[in-house]
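A single chain, nothing else alongside it, follows as structure tokens in the form predicted alone.
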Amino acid sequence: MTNKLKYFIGNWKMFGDFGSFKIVSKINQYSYKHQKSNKKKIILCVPNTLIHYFKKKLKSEFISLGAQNCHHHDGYGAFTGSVNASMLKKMGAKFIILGHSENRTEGETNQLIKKKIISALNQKLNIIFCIGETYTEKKEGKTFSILKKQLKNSLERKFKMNKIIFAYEPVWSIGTNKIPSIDELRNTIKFIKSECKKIFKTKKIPRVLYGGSVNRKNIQLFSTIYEIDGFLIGGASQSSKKFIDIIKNYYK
């Protein structure tokens, strides 16, 4: 097993209340007990309503908190129901998910996502930038062209690559229990890293995660792909046991 740092990022989506802190607490206890056994970084992206409360209760060097989206406008304004990156940063978020397919489905374009990335970077937030193709695009052999378009239209060379973690989430895999083959996934991750190096004109290797129906059963399969730098975990992150089992099984 590699000593390379691996990311385990939970996306709670629209889930949780103040009582859900017990999930965070159990994950933190596990991290504390196993801090020397493997190199990992745990990030939990929770609803905005929980960030400040969790931040006050969480006294941990092992878990960071993140948000799931933001408005692209930097300052205050007449944007009813919206929250910007500055507000999230002040609540205690260190990371933010941008470009998730669920938000793209609701109308987010690459251009809008780019504005959000700029706003989040201005607040020195770390970005988890999601990209991925639909089932139709996959069947038509457009996976690489779609990913390239999402990357090129959302990023600029001047962005700090060390502030961005890329997450490959094939839309057809999210919540379906369908996953890419080992060869498909390895080749796609390599492609994303290659394209990012071209965009940023750097020899540094970007961090690329996989997300899409990740669970405690298939995680060992993913562990054979050295190129994957970690995982963006959806529904399974809403359970401390399932989330911890994924980490345990990865390092078996």
The other form holds:
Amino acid sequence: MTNKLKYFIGNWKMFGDFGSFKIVSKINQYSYKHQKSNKKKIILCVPNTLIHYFKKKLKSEFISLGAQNCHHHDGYGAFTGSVNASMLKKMGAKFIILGHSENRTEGETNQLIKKKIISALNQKLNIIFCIGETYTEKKEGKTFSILKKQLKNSLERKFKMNKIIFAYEPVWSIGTNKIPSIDELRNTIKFIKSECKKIFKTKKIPRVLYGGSVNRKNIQLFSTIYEIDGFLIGGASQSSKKFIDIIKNYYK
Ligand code: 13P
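Next up, the form predicted together with ligand 13P. The previous block was the form predicted alone.
Every component of the complex follows; first up is the chain already shown.
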């Protein structure tokens, strides 16, 4: 097993209330107990309504908390229902998911996501930037061209690459129990890494995660792909047992 730092990031989506702190607490305890055994970083991206509450309840933090989206505007403004990156940072978020396909479906464009990336970088938040093709795009052989477009149209060379973690989430694999083949996934992760290196004109290797129907059974398949730097986990992160089992099985 590799000694490379691996990320296990939970995306709770629209889930949870104050009582869900027990999930956070169990995962935090697990992280504390196993902090030395493998190099890993655990992050939970929870609803905005819970970030501050969880942050305060966690007496010692062995995990980090993150948000799932933000408005692109830097300061306050007349944007009913919206929250900006600075407000999330003040609540205790260290990470933020941007470009998730569920928000792209609601109309987020690559250009809008770029604005959000800029505002999150201004707040020194760490970004988990999601990209991925739809089923139709995959069938039409457009996966690489779509990924390239999503990267090129939302990133600029001057952005700090070390503040961005890329997450490859094929839309057709989210919540469907369908996963890419191991060869396919390895090639796609390699492709994303090489495209990022071109955009940032760097020799440093970008961090790329996989997300989409990751569970305690299929995680061992993914562990054979050296190039993957970790996982963005949706449904299974809403249960401390399922989430911890994923980590345990990864290192088995
Ligand atoms: P699932 O793990 O539920 O497929 O969700 C993946 C996801 O969207 C994480 O951002």
